[in-house]
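Only one chain is given next, in structure tokens, and it is the form predicted on its own.
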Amino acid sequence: MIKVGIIGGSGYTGGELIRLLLNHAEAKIDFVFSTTRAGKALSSAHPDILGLTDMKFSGEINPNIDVVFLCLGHGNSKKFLEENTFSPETKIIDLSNDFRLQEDAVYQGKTFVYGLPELHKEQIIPASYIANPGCFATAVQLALLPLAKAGRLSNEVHINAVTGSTGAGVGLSATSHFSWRNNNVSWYKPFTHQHLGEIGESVASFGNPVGTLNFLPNRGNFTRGIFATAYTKFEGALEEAQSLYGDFYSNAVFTHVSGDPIHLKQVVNTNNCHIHLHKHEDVLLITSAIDNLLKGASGQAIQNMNLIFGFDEKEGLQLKAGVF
């Protein structure tokens, strides 16, 4: 049984954390930080584990923990280690964007690998530092990788994905207050968003042309999970693509090629990434989904954990959707 701390536990992507590590068999949540809540109880944040535990977030760490979640804002993870150190036995998975490009990866002699176990299972298993991906940055990357594996992603890409308003965290905003959010659609940093940086690096790193990434994200009016579809030519038959699709996932717990049209309600809850290849003339369109705050966020984290430590890679992990 390994211990975990939590750093910023009373945002969503730690209120999930915590959910999660109450029903894994092999981790018990040793303190859950907080600077604003400290000696208050989680469920105070978190109603929906009231009775589930009598446990009160902490104003204090303790630094000889197994593992350490950091679920801060970004930038405030490196300003964190700054300020705090943990024993150089604790494995450190942040949830942050402080990591995940490549010129941020060493950062104070720790080498933080790209948490995606769909593209660097290999490298996650030893690993003592982890930046975990983007929520639209995984849905996004597992709808192009195979395709980049293949060297069949050298034209121009058109990428349109909607997310939910917990994307936008726990605090509110003009664009996340529900008189706003509700019976609404709008996009946000078109071209420009933040995770287009990780996903380039990812989808290049098999040496092979990359075509223009045109990023599209939205604000949908519901509260969870993304909904990704992107299109480029392709020379091909559809069932070529199903091929490549098929063999570059036949490893992959949580991501699965579907032969239907996929939606959204098949994956929130869960921890999965569902797929869908449609062909039309020489365009091929690839759809993904997933839940922002399990595979997109939290889900992830425990999967890389999972890695680390040696556990079954789906433990704490195997949820039901609710698609009714």
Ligand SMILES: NC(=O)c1ccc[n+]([C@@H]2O[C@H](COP(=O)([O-])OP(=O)(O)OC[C@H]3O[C@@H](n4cnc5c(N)ncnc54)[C@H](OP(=O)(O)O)[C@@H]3O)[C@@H](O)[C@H]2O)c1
Second form
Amino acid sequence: MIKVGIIGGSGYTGGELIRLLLNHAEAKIDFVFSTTRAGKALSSAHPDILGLTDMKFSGEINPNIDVVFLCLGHGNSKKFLEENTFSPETKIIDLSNDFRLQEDAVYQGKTFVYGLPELHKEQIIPASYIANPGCFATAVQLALLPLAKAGRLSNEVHINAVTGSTGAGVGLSATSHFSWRNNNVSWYKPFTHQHLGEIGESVASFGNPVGTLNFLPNRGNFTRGIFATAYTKFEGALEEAQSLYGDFYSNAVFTHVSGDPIHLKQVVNTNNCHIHLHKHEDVLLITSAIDNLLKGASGQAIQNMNLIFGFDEKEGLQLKAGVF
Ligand SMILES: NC(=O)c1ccc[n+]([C@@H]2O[C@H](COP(=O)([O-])OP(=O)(O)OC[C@H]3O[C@@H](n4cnc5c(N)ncnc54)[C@H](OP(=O)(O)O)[C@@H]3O)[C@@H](O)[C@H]2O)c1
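Given the form predicted on its own above, I would also like to look at the protein as it appears in the form predicted together with the named molecule.
Every component of the complex follows; first up is the chain already shown.
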């Protein structure tokens, strides 16, 4: 059993990691660090795990663990690593955007690998430091990467994605308040969302021309999941596009191409990404759906841990969708 530490354990992604790790056959939680709940039961923040563990939040870290997950807001991962030192053998998986871009990937002599297994599995396996992708970034990249690799993403792309309220973290804000969010929908950061940086780097990584990516993120009236659509001109038959996607994801464990139109609930509470392709005249519509807290965050982080430690990639991640 490897020993695992979690920083930011009372938040949403930290809570999801606790839930996943309590059911992981090869990993054991060593400590869950919290700045606000030290000494309190984990179930004080995550009541659903009552009876599953007696562990309490810790106000101290154990530097001699096998892997630590940083579940902190942007900027706080760097700060935490400045103020705390782990053993050189400790693997670090960071869920923030502090190390995702190439210009940020080397920090304190550590090189962070961008942890999207569908793109970088060979680099993730020997890595010690992982920058876990963003949630929108995961859904959008998985929708676009096969076209980018094939050099078929040179036309303008229009992307629209709706996220659940858990995407904004546990802290209450005007737009996550029930009275505002319920029965409501709105866009935010049109064409400027910060995930465009990591999406842009990944689709450009094949060296093929890429058209402008117009990205419109939306806040949805539900708690978890991301439903993303992207469309662009595609000279070719639907069957050709399906074949590109089928080939690209032939070895992917969690990303699956559906012949039927998809909906959000078929992936919520799972680590899966489902993708569907539709052709109308000369336009290809790609739909992708993920759970923002699993494939978009903590599930993908465990998938990366499994790859690094040589565990079955699916260990601890064979989850059941809510569906109804
Ligand atoms: N939510 C998502 O769907 C999602 C998806 C992908 C990526 N992410 C990224 O993952 C990271 C965590 O997201 P989240 O949604 O879990 O956030 P969150 O719910 O706000 O949780 C973050 C936790 O960090 C701890 N914390 C706050 N300031 C800290 C500091 N200065 N030092 C140490 N700990 C501190 C707090 O826990 P304590 O009070 O217990 O210390 C807080 O609950 C963010 O960077 C986010 O962008 C989130």
